[in-house]
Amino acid sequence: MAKITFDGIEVDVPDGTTILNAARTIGGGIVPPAMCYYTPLKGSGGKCRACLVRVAAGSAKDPRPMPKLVASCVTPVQDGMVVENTTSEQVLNVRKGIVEMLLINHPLDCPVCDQAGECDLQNFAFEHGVSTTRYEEERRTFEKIDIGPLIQLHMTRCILCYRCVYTADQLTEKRVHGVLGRGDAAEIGTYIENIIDNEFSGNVIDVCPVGALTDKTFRFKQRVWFTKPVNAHRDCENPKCCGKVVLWYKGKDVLRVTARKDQYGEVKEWICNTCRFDKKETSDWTLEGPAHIDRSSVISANHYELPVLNAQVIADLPESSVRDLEQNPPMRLGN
């Protein structure tokens, strides 16, 4: 085990844990943002530089600070390490520069982007960006590429996080897309106009942190904050599919189906294209209840999460209230 100090908080983590995952064991607002790192995907991380932190002391044996900021998603902890994130002015200033770099070629099309409201880049820019840009050159543009009937590619929105490439590489046996070109000409594409049609291709939509890869079957249908997410599951015929999903309702209609994500926006269990694109009737699923929505998310608009009162831990709660809570327990989410 290694003991590190992260923003003044001591925590013990297993040897080999990255600084980012060590921060996640603490949780809260001190966790560095991550635009390319994705826990289930081997090899991800170290590309977007959004998670840079300052190592004020390398270890107990060598307490010298690291000369430069390091990517917390790929840097392992050392016993006695001291890390600064939100407490370092240098880190916060550099993070503003990272936001500016990611937005240099990004189109200002949030009002028409299907990812709006659940976009990691939107959240990152809101928390760490500035309201103006110094960039005056012409933005990058790409020829539109059709990668199939289910997934829409907007290359101008891509930040080259490589998540979709790792997903296709590690979930399927026939990856047909990747990063073509170099430098500012690098782009996600398929060589000789192939289409992405394997059984788990839809998962690239869930892992994309921006609106570069979106669901064609959900395209322009509804804003996510006008929909109601509900957890559901089914016994899928595909042994690799977990069958656990989130159904996004508008009224009684299921507009889209996505895999479930954790508090850091990561999918832990993957779903197949049959569950994602073909099963859009409530009768296809066993409903579990409303999905939890982070109150800081714009999706929470018009969705009210009521506090769950535990009569056993609330002193002097009236007997009538205890009776009411036992007979009519409050719902976790309503609208």
Given for the second form:
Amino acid sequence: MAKITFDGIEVDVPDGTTILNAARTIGGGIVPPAMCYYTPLKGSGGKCRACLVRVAAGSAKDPRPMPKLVASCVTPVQDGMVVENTTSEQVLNVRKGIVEMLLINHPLDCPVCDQAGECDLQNFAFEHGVSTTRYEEERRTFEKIDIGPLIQLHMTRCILCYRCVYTADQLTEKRVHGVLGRGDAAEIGTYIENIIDNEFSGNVIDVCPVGALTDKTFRFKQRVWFTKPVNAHRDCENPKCCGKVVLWYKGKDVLRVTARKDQYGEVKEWICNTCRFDKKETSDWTLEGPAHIDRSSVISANHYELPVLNAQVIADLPESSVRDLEQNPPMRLGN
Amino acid sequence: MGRKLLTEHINVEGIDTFEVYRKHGGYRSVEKALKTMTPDEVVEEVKKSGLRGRGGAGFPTGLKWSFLAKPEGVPRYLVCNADESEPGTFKDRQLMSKLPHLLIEGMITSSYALGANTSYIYIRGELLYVLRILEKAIAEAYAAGFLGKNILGSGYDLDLYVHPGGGAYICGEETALLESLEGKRGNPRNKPPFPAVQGLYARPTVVNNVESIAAVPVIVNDGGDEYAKIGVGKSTGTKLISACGHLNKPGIYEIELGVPVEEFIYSDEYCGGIWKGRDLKAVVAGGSSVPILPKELILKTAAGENRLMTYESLSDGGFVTGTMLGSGGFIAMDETTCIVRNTWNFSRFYHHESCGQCSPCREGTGWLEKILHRLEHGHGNERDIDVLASVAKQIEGNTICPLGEAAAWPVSAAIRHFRDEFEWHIRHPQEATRPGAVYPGKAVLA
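Next up, the form predicted in complex with its partner chain. The previous block was the form predicted alone.
After this comes the whole thing, all chains and molecules, with the earlier chain placed first.
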């Protein structure tokens, strides 16, 4: 075990934990943002530099500060490490710079982008960025590439987090897309206009932090904050598919199906393309109840869910309710 | 005349063949190391020599070797970084094409010191003709029993391979080099883990520059203490400097570290002064990525002392009034040089060579280049200089690998010392973009 101090809060974590995951065990507003790191994807992280933190003391043995800011998502903790995130002016300024860098070549077409409302870049820019731009040059754009009938690739919006590359590497037998080119001309693409055709290819939509990879069957149908997410499951024939999904309803219609994400937007259990693209009737699914949506998200504005209760502060709660709550604990308010 | 340790026999006819090289004392260090020394004794000699990495960072080679993890039953690797592609640096190419056996000898001795049984020379893709020279030399060394199984009957085995890269500057960064050597896209890795713990194929690996490895035979032959006598302070031994730009005699010079910069530029033994009788304006002392310095600061430090060709002296004053020895790519510019155009040219290179993995470098290098392009072509505005400085600062220190810094430093330094010239470009665009235009003012001294 290693004891670290993160923004003045002490926490014990197992050896080898990254600084970011140590911060996540504390939770709340001190957790550094992450645009490219994705817990289930081995090898991800370190690229977007959104999670840079200052290490004020390297370890108990060697308490010197680290000379540069480090990417918290890939740097393991050391016993006695002191980390500054929101308490460091330098970190917050650098993060502003990172937002600026990510946005200079981004088309900022949120009004027509399907990802708007659940976009990591939107949230990141809103929380850490500035509202003006200093960029006067021409924005970089890309030719459109068709990667098949199910997934829409919109390369101009991409921030090159490599998540979809790792997903294809780790979920599918053969990866047919990857990063081509170099520098700011680097792009996600398939070699010689291949199509991505794999039973698990749809997961790249869920892992994409921006609107670069979107669901073609959901394209332009609805703004996400007008749809209602409902947890559901089915017995999927595919042994690698967990069958647990979120159905996004508009009225009686299931407009799209996604895998379930945790509070950091990460999918822990993958779903197959059959569940995602083909099962769009309520009768295909066993409904569980409304999915939890973080209150800070715009989607929650139009959303209902189980009441959030704190059993300890309500004195006369009937016993049946207490038992009920124990069995089905209410979800915590996010962050 | 300084001593020549590496290039003493460089002009001997046929020195690229095994026989001639051997006749001139070649492969003595292999015999000495394998027959009379333990690997740790070789490492100790290199430590004593004070040899510092010749690729640019100047990290002590012996210390780097002693960091190598040595778990039981796990192979270790030595990789020679021959991906020399920094603008202004061309010393390794010459060394390898003229003296291929010197590098091979160094590789054998160094591999023995590190306990590596397989070693690689990762060579830049554009240098295919050098690759052929090296492969021919390696075949000769195998035939003579200096490579392969049971070298010189010592029981030590070594296989040496040359691997060409695809011609990407980024693959000169050691972890990108390892990725490329593994057959992947040349993206730098996140550190830690460092290559000394998890390098090539996740095994402990040492990556050294060509010139560092070529210095090892000299150190083993003469002893580390003898080598350390050359030079000044912590800058020991000799260094190849590839001098280019507006000099009377550009070329590759082996200097004893500690030669004054003024002597290096003006003496007839070295560069012979600035061409066409012109005045010196600025110098980039260690390859395009190090900060540019105006004449006054490259010849004398801010404290008024003579600047010497050493790691310490050149970096005296930090980045405010100093620079770095870097890889030894010495670019001199005469008084007619346009600093804005030069900075744009450097920026264009880094924009082109950024791997695109991490966002500050991917987006920032492009941004820098686009602004500088505008400035140079007379479309600048008053805010541009501050934006340039600020973008450079946003890249610096926040990237995965040092390419970000390499892109940011020349821009920051050019603005620091030549801000007037940038402002002149903005205020007098027509005059500044006229062909052959020369800025009439003087450099700003920080």
